[in-house]
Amino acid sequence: MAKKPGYTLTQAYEAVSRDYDVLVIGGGNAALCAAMTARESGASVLMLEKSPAEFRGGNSRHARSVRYAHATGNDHVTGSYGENEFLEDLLRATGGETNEELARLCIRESMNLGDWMKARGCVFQPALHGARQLARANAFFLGGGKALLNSYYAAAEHMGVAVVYGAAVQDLVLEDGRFKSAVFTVKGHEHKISARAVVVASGGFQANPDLLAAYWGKAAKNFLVRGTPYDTGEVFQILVNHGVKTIGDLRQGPCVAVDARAPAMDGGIVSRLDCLPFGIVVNKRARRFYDEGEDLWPLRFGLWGRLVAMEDDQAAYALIDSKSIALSMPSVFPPIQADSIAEMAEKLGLDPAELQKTVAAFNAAVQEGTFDPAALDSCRTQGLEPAKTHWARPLDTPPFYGYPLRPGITFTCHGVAVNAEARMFFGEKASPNMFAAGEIMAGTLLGKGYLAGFGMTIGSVFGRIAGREAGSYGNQH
C-alpha cells in the first residue's frame, strides 16, 4: 500500500474495505499514541473506536495528568523526577508486585514524554502550588483528558489515520499466531479488516457487571465504575478464547472510594474524594478498619476502592471536621454537616453510640506533632487499633463533614502478557504481529494498587512501543 496521508475522518467509513499496514482496536490515550507512531512510521493505520464519536476516548476522558521522568523542572512539573525515585514510588505503591524490568522500561521510555506530548498537540497547565509531590511528578493537562484527546484526534487526522466509530469487534481471525483480520459491526452492518498488524488498546472489562460479578460476587452489584460504559472487554475474551496469555489478579485493579451519591457509570475524577487522610474513615458498625494516614495521597489513593469493597454492602463513611474542610479538592456532592458526631450518625445512618465510641477512642489516641497536609508528618496515634501514622488531629472542631462512600473502579488489571516490544504471547512464544497497550495489558506492570498518573503513563509508553513495532512490521511484510 503507498504511504501517503490516508484517510480523514469523514472517509473512514468508505475506507474498511482496504487492508492496512496497521489496524489500532480502541480509542483512547494508548490507542493515539500507538496510531500516530505507527502513522509517523509511514505505516496506513485504521482505528475501530468502540464508542459514538461524543464519547470517544474510554477512561482517557477523565484523565487529568500523566505522570512521566524528567531530569529538570519547566512550566509544568517542578524539580526532577528521576528514574530511580519513580520506581521506588511505583514499588511502594504496588507492594512490589510489577515486572521490574518492564516498569523500568516504561519509566525509562517516559523519559520527557511531555515534549513529545506538547508536539501532537496537548497543553499543560502550569505547575500546582501547594501539592508538592504530585506539582513536581505529574504533569496536569489543560482542559483535563478530553481536551488532550480532541488534540490528539486532531493530530491523528492530519497525519491520515482512519478512524470508524461506533465499530464493535466480534472476533479475530488469527493463523498460528498471528493476526490476519478483525470481524466488526458499525449500526449493526457487519465489516471484515484485514492488516498485517494489529494493535489492541481497547481498555479493561469493569463496565461489565456480569464478568466482574465473575470473579467479585455478588459484591460487584456495590461498584460504581469511573470511567467509560464502552469498556466491557469483549476483545479481551476474544483474545482469550483464541489462546492468548494472560496475566495479573482476577480481582485487581484501581478502585478508589468515591462519593456513594456518584452514578453508576462515567462519574470520572470528580466522584472521588480526596479527604480521606485528614480525618477518619468507619464501616457500617462505625468502626475505623485501616490506618487513614499510611502515605501520601498520589500513592495511595488507589487502595481505598478496595478497601471499602471489603466491608459489608462495600460501604464505608469518611469523617472530618471544620479544621480540614479546606484542605483537599471540592466534593461535587456537598458534604453531609453536622453540628455534633451524633447528628452525623443519625444522618449517616449509623449508630450514634458505636460512631461517638469510635471518635472519642480516636481523639484520646492522637499524639501531638507537627501537622503538614503535603508530607509525611509527626501526627500520629499511639495504642489504637487500627493506627493512624500522619495527619491524626482530634475532631473536634464542629461542624463535622461527612461523605457515604462506595468503591469506585477505574479499570481492571487482569489481562493480556507482553513483552518489551509489547508483543502479545501464545503460551511462551511471542506473537510476530499482535501487540498491546494501555489497561488490557497494564496488569503486568500493576499487580496492585496505583500511583496517581501512572494510567497514562502506560497507554502513552507501551502505545508508542505498540505503535513503533507494528509499524515496523506492517512496513516490511
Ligand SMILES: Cc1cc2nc3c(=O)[nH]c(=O)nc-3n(C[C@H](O)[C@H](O)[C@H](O)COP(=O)(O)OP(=O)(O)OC[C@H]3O[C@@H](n4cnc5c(N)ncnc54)[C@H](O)[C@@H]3O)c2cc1C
The other form holds:
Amino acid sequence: MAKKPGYTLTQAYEAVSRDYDVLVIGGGNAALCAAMTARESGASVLMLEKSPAEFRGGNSRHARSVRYAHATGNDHVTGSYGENEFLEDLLRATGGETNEELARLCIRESMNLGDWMKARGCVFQPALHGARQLARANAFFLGGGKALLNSYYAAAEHMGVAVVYGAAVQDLVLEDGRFKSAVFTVKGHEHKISARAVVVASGGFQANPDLLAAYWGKAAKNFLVRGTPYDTGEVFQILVNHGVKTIGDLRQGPCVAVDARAPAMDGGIVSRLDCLPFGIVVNKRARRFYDEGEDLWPLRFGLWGRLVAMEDDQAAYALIDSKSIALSMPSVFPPIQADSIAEMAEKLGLDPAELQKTVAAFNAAVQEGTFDPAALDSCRTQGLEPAKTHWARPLDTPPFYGYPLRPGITFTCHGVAVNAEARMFFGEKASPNMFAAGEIMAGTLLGKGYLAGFGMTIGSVFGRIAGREAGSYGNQH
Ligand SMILES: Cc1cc2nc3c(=O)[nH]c(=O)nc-3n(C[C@H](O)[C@H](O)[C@H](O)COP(=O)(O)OP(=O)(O)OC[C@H]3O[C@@H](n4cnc5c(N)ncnc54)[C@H](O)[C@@H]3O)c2cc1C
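Right, and the form predicted together with this ligand of this protein, after the form predicted alone?
What follows is the entire complex, opening with the chain shown before.
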C-alpha cells in the first residue's frame, strides 16, 4: 500500500524538519479521515493537532453516532436508509438551506461508510432497540467518539501518518492561491513546514468568545461551549485574510439547549436536555415562544439553543410533569422539583402568576389525541400561539420538574466554501492544492438547522475526499 516511507508518532518531532506531500491541520474526525486516506494513496502525511495528546480529537471525541446511507440493516443499524430518505431528512432539518448538489454527493459518498470505519478500528455498539428512525439511520460508537478517535489515531500511526500534538498553526504562506507552508508553534517554539498540499480540518470557531461576540454581540457571553476549547477559528481567520471564499450565515450552527448549570466549555453530551418535546419551554417572562413539538427530536434538537439565544438574557426554562420524567435520558444535574406551578416559578425565579397563566392557557388548548413519544403523534393544541403540534399533554400531574436552559453551542457554520473535490476557492477559482473538511466547511451543507449524526458524516465524507485529492496532488507534484 505505502509507496513512500511513513513516520511514526514517536518520530514526529524529527519529522517536522522535512517536507511532506500532505499537511493536515487539525486532529478530529475530518483530519484523521483525510490523513488516513491520503496516506493510503501513498502520500507522506503530517497532522498538526493543537491540543495536547490527552485532549486530542476536537469536538469529534464528544460525538456518539454517525448517520450514513446503507441499503440493508446489520448488527449496528436496524434497517435500510437510502439516499432519498437521507436527503429528505436533511432538507427537512435545514428548511432546504443546503447546497443540494454537494448534499447529494455527501449522502452518496456516505454509502456503507460504517464498513470503511470498521476497517480502521471503529467498533459500533449493537443497534438501538425500537422503531425509532435514529436506530435505522445512525450507527453508535462503542465507547463514544473518544474510542473511535483512539482507534483512528492507532490506525493512522500504524500507516505511518506523523502527528505532532500541541502544535497550533499560526500562519499560512500562500502564493497565487496555492499553499506553500504553514507556521506553527509547539510550547512557544515556532516551526515552519512545507507540503505539496494542505487539508484544513481545524473545526469551527465556537470556542472563541471574541469571534462569537463579533457576530452575536453581548449575547455570546451567555453561551456555553459543548465541545473542545481548542476550536478557536484562527486558521479560518487566516484563510479569510488571504481571500479564501467563505460561506454560511454568521450566526448559524447547531446550538442545543443545555442545562444552565453545565460548565462553560467541554461539557459534552451529558448536559443536553432532551425533555423539551414532552413539556413546555418558557422565557424569563414565563411565556412560551416556540412549538416544542414541531418535529422529531433528532431533527430539531440542534435548533433549540439558537431559539434560547434569541430570548432575553439567553435564558429559558423547560417544564415537564411526572407523566414525562421517564421519557428522556436522565439529566446529569437533577431537575428542580415542585408540587405546584407557583412553587416551580419561585424556584426558577419566574413570576408565579405569569407561569400559572401560561400553563393554564396551554392546558386549556390541549386537544385529545393518542400520545406516542416515538412518532409525530396526534396530541396537539388548538387556538394557542405558538401552537404545540405534537406530544401536547396537559401539565397537570405533580410533582413538576424544571430545568434552567442556556444555549449550548456545538459548532459554527460560517466557514469556507468548497467544491465537490473539497477544494477551497479564491473568488471563483478553485485552489489547486488547498482543501477543507469538517466543521470548517459545514456551512456548505448546513445553511440552517442540524440533523443528528450529520456532523460526523460531513467530516468523514469530505475528509476522505480531501485526503484523496490532496494525496493525489501530493503524489503528482
Ligand atoms: C457534545 C457534542 C456532541 C456531538 N455529538 C455528535 C454526534 O453524536 N454525531 C455527530 O455527527 N456529530 C456530533 N457532534 C458534532 C461533531 O462532533 C462535529 O461535527 C465533528 O466532530 C467535527 O469534526 P471536525 O474534525 O471538523 O472538527 P473537530 O473534531 O472539532 O476537530 C478540529 C480539530 O482542529 C484542531 N485545531 C483547531 N485549531 C487549530 C490550529 N490552529 N492548529 C492545529 N489544530 C487546530 C482542534 O484541536 C481539533 O483537534 C457533537 C459535538 C459536540 C460538541
